[in-house]
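Shown next as structure tokens: one chain only, the form predicted alone.
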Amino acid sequence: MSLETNLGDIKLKNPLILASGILGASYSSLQRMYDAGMGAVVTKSIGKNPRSGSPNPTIFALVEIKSIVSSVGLANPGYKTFKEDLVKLTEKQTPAIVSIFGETKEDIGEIIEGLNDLPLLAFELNLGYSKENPKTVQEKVGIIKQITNKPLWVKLTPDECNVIKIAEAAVNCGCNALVAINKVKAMVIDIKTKQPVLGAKKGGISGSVLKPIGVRCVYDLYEHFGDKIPIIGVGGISKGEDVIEYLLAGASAVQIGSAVGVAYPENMVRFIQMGIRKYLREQNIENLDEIIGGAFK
């Protein structure tokens, strides 16, 4: 039984990838998750300049629905400082994807040029933090593809009016994989204080509540593109059955975020892998390729 999967020219030992934003702020946490059994790791989103992010509190747990409302505000040290951690990570030959964001194509271009000398697995363009349209996506993807020959993944948000149009713009400009989905807009108001619980007031939701939305988005993308572009599913994954559901919808791999933000994330990774293997045994399936897009067969 093999858990290997392919994302274009990239081969991973298993379909589990650490999602951006969770345990991705330093070399030690990223390496820890790869050593725990992840097939690859994605860093937190990195910008051109240091950014302090949103005021506290930035995270609020909705325990009853196993979800999190947050507004971290893309806090990060900037790509020049973060590069030190990336150097350590790549020296260990850890398959790392760097999530990047930028207001303009010029900012995006500077980040790519600054990190392009590292042996990274791919770049991931975060489109979930600002209003995007096909034109801005084309500009950002276009500048990246001009500068680097490394694979580019584009992370989509369902908050856009038409995810397919945004995805088409990215694919037509040469992106190498689609990542779906980013957080969905959300907020929580404390009825006693009558005020939003987050320092930034508004935020986005992640965790279990996101899974049906993510599965639907992956299904729509696979229905439109088929095998033309690899799809990576994200949102609400906490057990092996969740991974299988995304694969059946058309994903070739998944990213896991909120579920590993626990005391012993290594145990969560093992638990998810056990669930995948159990399903494959029960279905007498030898390779993951046999179930990718299975909901269409």
Given for the second form:
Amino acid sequence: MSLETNLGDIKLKNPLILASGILGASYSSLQRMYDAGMGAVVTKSIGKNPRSGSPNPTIFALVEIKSIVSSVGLANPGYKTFKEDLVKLTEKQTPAIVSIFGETKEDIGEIIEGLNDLPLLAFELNLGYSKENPKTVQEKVGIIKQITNKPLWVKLTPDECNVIKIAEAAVNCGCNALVAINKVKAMVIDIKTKQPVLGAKKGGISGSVLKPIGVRCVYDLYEHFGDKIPIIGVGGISKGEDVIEYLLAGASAVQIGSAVGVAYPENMVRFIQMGIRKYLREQNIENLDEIIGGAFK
Amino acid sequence: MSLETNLGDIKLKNPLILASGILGASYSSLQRMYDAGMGAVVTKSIGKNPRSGSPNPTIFALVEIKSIVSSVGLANPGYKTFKEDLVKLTEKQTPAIVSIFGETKEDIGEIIEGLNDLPLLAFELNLGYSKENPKTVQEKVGIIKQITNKPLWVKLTPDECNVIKIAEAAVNCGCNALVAINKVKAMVIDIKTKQPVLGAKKGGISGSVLKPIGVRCVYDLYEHFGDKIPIIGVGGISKGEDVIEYLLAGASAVQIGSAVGVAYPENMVRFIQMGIRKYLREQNIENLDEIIGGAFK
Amino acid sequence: MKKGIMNNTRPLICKIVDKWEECDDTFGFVLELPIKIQKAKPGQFIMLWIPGVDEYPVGIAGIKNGFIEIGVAKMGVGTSAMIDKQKGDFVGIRGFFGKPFKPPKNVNHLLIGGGFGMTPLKLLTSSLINFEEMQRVHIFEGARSKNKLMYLEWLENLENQEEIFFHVSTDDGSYGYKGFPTVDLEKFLQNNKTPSVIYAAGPERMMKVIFDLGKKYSNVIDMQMSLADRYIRCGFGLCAGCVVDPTGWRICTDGPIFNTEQLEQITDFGNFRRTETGAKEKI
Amino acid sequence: MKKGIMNNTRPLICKIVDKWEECDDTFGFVLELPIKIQKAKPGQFIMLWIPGVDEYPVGIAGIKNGFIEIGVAKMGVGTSAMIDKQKGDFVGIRGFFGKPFKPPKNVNHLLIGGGFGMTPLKLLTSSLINFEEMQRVHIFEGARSKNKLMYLEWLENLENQEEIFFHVSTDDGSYGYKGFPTVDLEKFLQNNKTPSVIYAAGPERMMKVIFDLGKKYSNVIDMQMSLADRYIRCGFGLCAGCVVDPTGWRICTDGPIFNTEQLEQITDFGNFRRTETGAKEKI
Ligand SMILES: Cc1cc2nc3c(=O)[nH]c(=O)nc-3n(C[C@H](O)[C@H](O)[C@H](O)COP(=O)(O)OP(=O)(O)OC[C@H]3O[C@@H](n4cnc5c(N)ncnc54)[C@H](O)[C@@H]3O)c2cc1C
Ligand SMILES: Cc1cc2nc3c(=O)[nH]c(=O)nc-3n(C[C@H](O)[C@H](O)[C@H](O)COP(=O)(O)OP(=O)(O)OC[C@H]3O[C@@H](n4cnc5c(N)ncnc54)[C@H](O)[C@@H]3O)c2cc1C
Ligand SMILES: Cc1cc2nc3c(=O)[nH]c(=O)nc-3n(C[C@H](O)[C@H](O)[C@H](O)COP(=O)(O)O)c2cc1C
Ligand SMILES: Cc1cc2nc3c(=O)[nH]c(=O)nc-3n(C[C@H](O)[C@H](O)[C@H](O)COP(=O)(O)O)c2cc1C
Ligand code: FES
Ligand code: FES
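Could you present the same protein in the form predicted together with another copy of the chain, rather than the form predicted alone shown above?
Next comes the full complex, this chain leading.
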């Protein structure tokens, strides 16, 4: 039984990838999660300039629905400073994907140029940042593909106008994998103090509530694109069964975010892998390829 | 202490309204929910022709996240047949809103004309049915306002391209209240049988997961429109505190759906009302007006 | 508050561990439950999911030690798909749904039914046998002909026991006496003046006949009938697919078992049902 | 598995039931918890939410019967907003977060700190007093001057008790001896050869000095230090705001208390922190 999976030309030892924004602000926590057993790790989304992000509270849980409401406001040190962390991370051959965001294609171009000499596995373009439409996406993907030969993943957000159209724009311009989904717009108001809880007032929701929403999005994408482009499923994964559900919907790999916020993230990764292995054993499956897109059969 | 609330010219004895599609297919269940203590009731969405809807399974719960995944496929008897139920319901002076849907503005015009002679509280236009954009919404709202003097509520779905733009189109054409939100696109795949569970494969999610998403949508709408148009909040309400959260976000009334699927819906309504009263008492609030939009203060 | 609603309402995948032909076009199945769940009560039902095909309500004929017995009568695509399943195949169930029969103590228990209505009556019978202070149990089963009688063997073996009387009838006289099961029921009510409760499950028009008959006898202190001639979508009281007029009661949650007092208020009983679209039609 | 993460991580609204000036620019507060929650352990912290203003970590000075005591030192907008609050006002808390101090048995307990670092040491002191087989407890508190000493009164009253020794120092000699608290600590270690554990909480550079000092004495069998010079965002291990290099440990979840073995691996200790943007800066 093998957990290997392919995303275009990229081969991962297993389909679990650390999602962007989760323990992704320093080389050491990224390395830790790779050592814990992830197949690859995505950094926090990095921009052109340093940003201190939203005021606190920025992240808290809603226990009742096993989910997390957050607005970190894309806090990041800027690509120039973060490069030091990336150098340390890639020195160890850790398969690292750098998530980037930018308002303009010029900003994005600058970041890619600045980081292109590093031995990265891929870039991931975070579209959750500004209002996008197929044209802006085309421009951003276009400029990246012009500058770099590295694979480009595009991360979709479900709040966007017509995810399929955005995805098409990205695929047509040569993006190498689709990542779905980012957080869904959300907020919480405390009724006792009558105040929005998040410092930024508005934010997004992740965790268990995203699973049925993310699975649906991956399913829609796979239905539309088939084998034309690899899909990476994200949203609400906290056990092996969740990973399988995404694979059946058409994902070739998955990313894990909120579930990592536990006392022992190493155990969480092991627990998820155990769940996957148990399923494969019970179903007599040798290879993940046998189940990717299996819900369409 | 009063629970009365106003939606434009409409006064409700309390802010709780039965959401569309929930116990809304027969006059007797609608009457029952009104008798249970709802301030008003919305019917199942009614179209021009009878539809038998999606194959089963159409509705099931995800216990872990207190939510419901469904795709009923707008099963309905068509407005001509349903009129018999509406006659019986309105005979008793029950404040009833008829939810309608239609692919074309002609279909919608026909339905409104067919039901316009009934003493209804309002019509609610369900936009979750077909892909809408500001132009199609303008057309649909336009034709309804041409035919009827009754208030028109427009129900928004979060999957739509830019909810604010859609809402603006509706408001500009004279709609009298905004209802937010409908279900969010979702689905569940059973990993043992590798099949999507819903008969229609794809569906939507409602219940507790929708609360932070719905509150955010109402907050965004209130931020944009202020007092210009009443907003009715829907999504994940199952207790008095949830109602308060929506009111603070800017809703003047709320609709309740998934939470009604219990052995004793009468108790559920009473429980929600008790929660509201308890809060008002503790906070020394006489009137709901004092807290509507309170999160902006 | 929420707990009650949501409990176990996503399909639970079960393995078919036994299957047999119960009678013509009707099969019995035993499903293995993958997790421990609460015991079902007689009269409750499940939603049976045939993955990729359909989901529909079926009654519970037995439940014991993590196994559940059902009986499925061929009607259309969904029931045929179940009948095509073999031992080792998987199906989903949601439930348990609905309010059960509520047998009082110190009465005659008169169970009457036919067709797949016999499934809840089988579980009721098992349960009455274990009933502490039970009186005599009478089962009146009717069918078109012998090869349509469900649980014949099971019931005849039970007949050996002191407390069970099995009255069987067929329309064509191929087994038991010729005629409707109501004939023997009426005979029993005429001859026996001690308090009795009627439990009925079967076609709604037949139940209406039984109901009108039972009302004539003052020794019938209650009638509890399972209304199954309604389209069930959600099973837990949300969609109104199964609502009866003018009370607004949901078959799936307020029923499927209703008692005399309730049945009297349901003007739809024996007269009208709603189809999948929600339109009313004559039963 | 999930339970641990999510537990109590949405702000819980508490009423301020007591407030007092503990020392210059530092106030003590008692908050009333609206629900029963598990007991916090010494060294754990909460995220304190001043609605509409900010949220930041504070240590726990006491917890008993549904009340929690904290101490807040004025730094910027967030801490000032708390200090402006009055009895009867509401604030939110999330927590409890982090791993606690783990005092072994049969050792000298040497608590050393200053500033708001005294808050977890207060709870540790209370807890050690109730410790079964405890040895002598020594508290070394230092501050710039007398009016910056936290819990002075409380500690001096405790001093009456057999097991507590209170060593106090100020930079300007306005109270206790003049100098750093490390002076008395070193004296103690020189004179006392029985096994000792050092518990430190305060500015990280001071702790680094203590750490280097402690390493020189073989009778110091462990040092447990609370790292609080890091930006805390989530508090439960998700965001990496508080991570230390090169181990990738999270102050909020793997810390804030680290022991000797761990501190030796953290090259950032006493040297570097990350700011809100994630950039590294010299401490
Ligand atoms: C409470 C209850 C308990 C039942 N118990 C049993 C049982 O123990 N054994 C058994 O064999 N049958 C039982 N039935 C009936 C069974 O649900 C139908 O025979 C089955 O749904 C037919 O499905 P089909 O696809 O084979 O036929 P179709 O060709 O789809 O339909 C045939 C008939 O079944 C009805 N039907 C179809 N789907 C549903 C549905 N979702 N809900 C209700 N009726 C439906 C149709 O209205 C039609 O009258 C029960 C029904 C109810 C309401
Ligand atoms: C584990 C831990 C326990 C603490 N315990 C206490 C305590 O018991 N009592 C007490 O008064 N203080 C305590 N602090 C420090 C306290 O959190 C900061 O003083 C407070 O955040 C300052 O906020 P401000 O808005 O007043 O100041 P600002 O002007 O915003 O900042 C002043 C300083 O505080 C730091 N700071 C601001 N926000 C945070 C944050 N979210 N996390 C960490 N540092 C921050 C800044 O980096 C800066 O160095 C503790 C810190 C940590 C990490
Ligand atoms: C605290 C937090 C920070 C996040 N930051 C980013 C980010 O910087 N860039 C990004 O593309 N996604 C970000 N995300 C989204 C996650 O990568 C992921 O898409 C989402 O959380 C859904 O996955 P989950 O349910 O497993 O958490 C963030 C999520 C959380 C909870
Ligand atoms: C089974 C079901 C059927 C629904 N049918 C309709 C419908 O016909 N028209 C409509 O506008 N909304 C429909 N909805 C959406 C609800 O009215 C409501 O917007 C949504 O469920 C969110 O509210 P809740 O979380 O309280 O359920 C339906 C929801 C469910 C669960
Ligand atoms: S089947 Fe949905 S309410 Fe009964
Ligand atoms: S504060 Fe987020 S990981 Fe520690």
